[in-house]
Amino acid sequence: MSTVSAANAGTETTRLPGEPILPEARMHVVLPTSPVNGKVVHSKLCTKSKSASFVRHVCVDVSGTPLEGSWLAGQSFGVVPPGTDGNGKPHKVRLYSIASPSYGEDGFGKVLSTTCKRLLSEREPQTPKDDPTDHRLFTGMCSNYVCDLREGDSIPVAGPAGKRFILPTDRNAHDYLLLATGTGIAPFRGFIHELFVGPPEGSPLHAAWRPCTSTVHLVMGTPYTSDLIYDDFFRHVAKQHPNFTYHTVISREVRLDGGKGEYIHHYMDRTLPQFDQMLRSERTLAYICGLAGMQVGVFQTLAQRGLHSGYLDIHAELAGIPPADWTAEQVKRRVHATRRCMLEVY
């Protein structure tokens, strides 16, 4: 998942009830101006066969570089594609969410992974100077570069980045509501692996690891069932751990009960009893990751239902306006996530 913004950090001077203690995250051990070479060791399509999207789970071996063992689940790493842009300048770094746990795909922190979606679209006018009749296919340069790589290929990488969208030091001190759309599921794969799967046998961390005892809800939203990412993995973990519940929310298909498709905030509102007590608890942390704008409906629903306390700081300017009437611009400028609500949208 390519990310361009992160959660509001806030200050660390006063800790309110329920606020998490986060581990210290290492940042920028490899700068994008001096990337190191990783090696692609695995690349697999991770959507269903009928999906119109092409999303790949790509694993990169960073052993022997400063990135080895340096990331936490939820952070991002940078890819610096080779070549130059249209102005003859070197391509800028692109950030991708790490989809592996902190101990890596291998259990030793040597292999990280990401969830990369190919960008395939038709050209559309962006400025008055653009030709409105030009509708040639536009392909994202970096996403297709990453997805095209074969096992054994070298890839220039940097990072890690991000220090807020990570799990707390004491995993069992909190309950978790994880909300994702599309490739926003990437960091949650790493989270769920750390909380319920653990390092493989042979890893130096295997013996000390214990599964999380907290309540965890993961809500994944996609347009179609075929767009679900890592679906089999989450279903398998949910069967093994009754304290983990995996929800799928499909927006462009009729529900099994005959109702019309819905978005994550519609689903939360419709099935509120299963989330109400949890959200009112000071133990609960909310993590929101996905397409820019997904927070608008979620924030409105929380405020409408009186469940925003501890998760949102709402500007006084919105005090007299019903949350359902908040505009997207007002939500983005006047409603901010607290330290119990981690937000990362792209």
Second form
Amino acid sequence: MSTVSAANAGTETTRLPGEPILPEARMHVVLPTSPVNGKVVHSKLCTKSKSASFVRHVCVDVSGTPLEGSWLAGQSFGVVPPGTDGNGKPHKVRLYSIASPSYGEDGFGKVLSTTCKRLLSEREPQTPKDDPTDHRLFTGMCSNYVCDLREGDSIPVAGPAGKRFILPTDRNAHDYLLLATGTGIAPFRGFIHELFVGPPEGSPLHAAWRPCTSTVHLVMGTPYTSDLIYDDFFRHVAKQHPNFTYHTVISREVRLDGGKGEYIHHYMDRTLPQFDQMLRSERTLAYICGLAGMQVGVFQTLAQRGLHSGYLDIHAELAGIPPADWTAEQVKRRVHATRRCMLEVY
Ligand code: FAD
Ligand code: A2P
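Mind giving me the form predicted together with flavin-adenine dinucleotide (FAD), seeing as the form predicted alone was just shown?
Below, the chain from earlier opens the complete complex, with every other chain and molecule after it.
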């Protein structure tokens, strides 16, 4: 077991070794208070096979709006469902990660996509005032609105949002560890497209594009194999590009070697030699996207294995405590991602 000492954060003016130069991302070109109308041009389930969760790849044509050509892979956009909530107020904006490359599904930045999961569950008390015996079906407002839309329907959209969860300007200057759970895979579809597939013929960016020469590992966690999202796409790209490795980690199935299901940080820990050298390299950037709280296990594992340097700033308060004993609250308050570690959890 290792303990860790506090690290110093870089300031805006000093760039520490390996820190990426990020492109300037445009933000909020369309405000959620005055959304523009996009048009759904495609909507399809995107899980591997029949699954208890419903996740759709939804493509939205934003041509002719200020959103056209305005986003970078990894940013999010807003959906503002029409109508009002239970209090008679307009529905609030919900954010969805953009699953497209920066040049869009079409190669011209006119069509963006996302990976929307219907929020469906039995009701659970959210506040002490809620009735604990109420277990009727709870259906999330916006996710079901988006997933119900048909091709041709209009959708009020805003954005883009987020300026850090994006690829660096010089893609080949870094290696990448991409960690996803569930719909956290969305931005990585855009990244992998941009790094290894490239704009289609006819796109103005097609001629200049070259595949990325860096090492890229994508680790994706889902409850069951059937829940994997865009699985065929990632397998196909991995087959064609030996410098891209796609790992799947299933939490509720017995592994092929007879072991228990696991979370992505258990998998990383168990198969550490394949990540160790990469994580020690100053070239490497880590991107973590998905379930709120997934960073806790990942950060603990990195620190436990002495691989946190460059990715995490750990407060001196935790210096004498073994990382495995850190509470979730301590990790959230006292462990901060550096500029080589991008975090998007929700
Ligand atoms: P809502 O109607 O807003 O319901 C959610 C709220 O209901 C919860 O906050 C909780 O208070 C309450 N609730 C939840 N479960 C229960 C229950 N069982 N009983 C009672 N109350 C409950 N989502 C995606 O699908 N894909 C993405 O790519 C994506 N990207 C995101 C990126 C960012 C940066 C962020 C912040 C979020 C992202 N989300 C994504 C989540 C998305 O914004 C919405 O939060 C999600 O779709 C749920 O919204 P909803 O309107 O359907 O649910
Ligand atoms: P489980 O649900 O078995 O606890 P989805 O969003 O499709 O439900 O997938 C999320 C995946 O992340 C599931 O496999 C889920 O496992 C897993 N998971 C849940 N909590 C964490 C966590 N704290 N860290 C990493 N993975 C997690």
